[in-house]
Amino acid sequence: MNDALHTALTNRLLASADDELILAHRNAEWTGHAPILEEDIALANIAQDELGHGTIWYGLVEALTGDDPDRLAFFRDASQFCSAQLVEQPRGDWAFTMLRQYLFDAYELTLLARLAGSAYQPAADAAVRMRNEEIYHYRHSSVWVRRLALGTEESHRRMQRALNELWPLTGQLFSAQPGDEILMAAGYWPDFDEMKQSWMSVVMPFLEQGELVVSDLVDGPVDRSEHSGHLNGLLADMQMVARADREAVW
């Protein structure tokens, strides 16, 4: 493998890394908040399998790089991280951590669908693994939607709003990033393009059939570098024990 491919596909783990790692702190934050008790161990156990996902893609960096995991997860700053603004964004109340579980469940689908037919033999075998659970993950998501969507008038409303803030935020999960040609002409990674033609035929007819309208386009961020003002926050939170000592022993 030669050094821009190195350096390509390492930057696209790492951003699926990033994602798992930041959506998975982000529905944490529910434990002990959700609206129903079941909720609340159903979410628990996706942010644990977002997690672990996580640990897989940074298994595969550590891989190429030999960065520690841990090291990868406590020890950077928000500007050497690779997640979408979509999974930055704070909590807000249930109709939007479901409509945006909703909208990266939809992505992560896509990509690992086309992943597993990757020439790259890990990242093959890593998104065969993930697949059932996230399966899992579209179908939780896509209930809690359609049901919110389609209930009250408040319930509606609320999932209105969620979407006029979530979608200019989707357009980062599949912009081009350097390298990105290199990926696809070894057989590595998938097109963003098609995959983005592939993720709209799903949500969108999903969306109007729950009386939900996207707005009229607005540019959102597209380089991963471009964070929103909320990582900073999320990550002092979740590194603060790891900073303590840095050359503590778990």
The other form holds:
Amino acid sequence: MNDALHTALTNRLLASADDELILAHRNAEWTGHAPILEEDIALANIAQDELGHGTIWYGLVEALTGDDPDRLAFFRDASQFCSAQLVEQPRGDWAFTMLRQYLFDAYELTLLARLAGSAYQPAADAAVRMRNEEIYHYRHSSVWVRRLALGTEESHRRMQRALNELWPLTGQLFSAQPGDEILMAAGYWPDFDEMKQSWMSVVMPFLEQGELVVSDLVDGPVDRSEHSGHLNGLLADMQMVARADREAVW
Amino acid sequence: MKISPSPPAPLPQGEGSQIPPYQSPPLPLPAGEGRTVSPVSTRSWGEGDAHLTDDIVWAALAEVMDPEIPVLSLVDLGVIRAVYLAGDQVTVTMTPTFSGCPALVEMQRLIKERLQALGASEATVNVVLAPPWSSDWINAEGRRKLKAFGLAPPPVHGGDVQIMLFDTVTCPRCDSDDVTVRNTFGSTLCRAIYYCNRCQDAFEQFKPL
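Swap state to the form predicted in complex with the partner chain from the form predicted on its own:
First the chain shown before, then all remaining chains and molecules of the complex.
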């Protein structure tokens, strides 16, 4: 593997790892606060799954660079993270959390289905491992989105408001970063445009069935080095204990 | 079985991709059939070497219990994929169950401890992701133990991840299939919560994966 490919692959794996870690943290913020006990349990499970996926992606980064996953998670500043702004947003209300999860689950399933055939075997193995778990998430989040979208006037209004806020942020998931063209050429990572088309073909009719209106807002390509203002606060919370004693062994 | 008021939306598929779409995992192997013949040691046997064999190691691993389901051994669970012997050095290959399962680290520790107690001079546990663990790999003995423990065993799905979510679940206490899913997530990553309408009580299922 040449240097350019090595760097591009590391960045892309890190982006996937960061997405999972940050989303897991946002979902874990509901622990003890979800509307009903069953949902508290479900979302804690989903958060734990995403954390597990993050661990696998960080492990693949470690295999390439030697970086310790715990150091990557707890000792990098916001400027060094590659997470998407979609997962950085505060948890919002239940509609917001479930819709974000749905949009991300659909993206992740779209990605994993293709990565399963990646020419980079460790990524292919990881994708096959994660995909069956994601199916549980997708079922859960899609049922909630439908239920709230077609529920009461208030639940529909909240779901529409969440969609208005989240929709412009989905574009970043499918925007290629510098170096991604090398990954695609090597067959290591799937084509982003094709992924977006496939994702849209699933998500759009689903949202329409829920009588939700997708805004025309089209965001330009946003680099993953650009973060929402929310990431700093999240990291301060998430990294506080680990940074209190840098040499502690857990 | 009632799952939800409305059917879930179709899953994003891999069609149209440059990269071939998702392939189902290879057909599962029951534990034991995944055993790999150990390479013949090139070392000469000396005094003090433990005379470990494949069978001795597998029998010992069958005594190491899942930390979260203490009636089920790691062999029953199907996570032990291969055992390699080189003299008294033992290497065990295992696959994790659910990606985020915190028991993985504990399982590795328990395996090492057991192998050292057996006389292994060196015990190594390699964790591999491929082929991915499937709940189909829980053997017949494991399924019997799960049921006796009060956990409904997962349906065998042969890798069809769409079908596995809708397969019939029966109550581990009364065998009734008049059950309702309450939560596809439970007290651990591998459990779902059901309600038996006949017993009028809740029970847990080991989730198909």
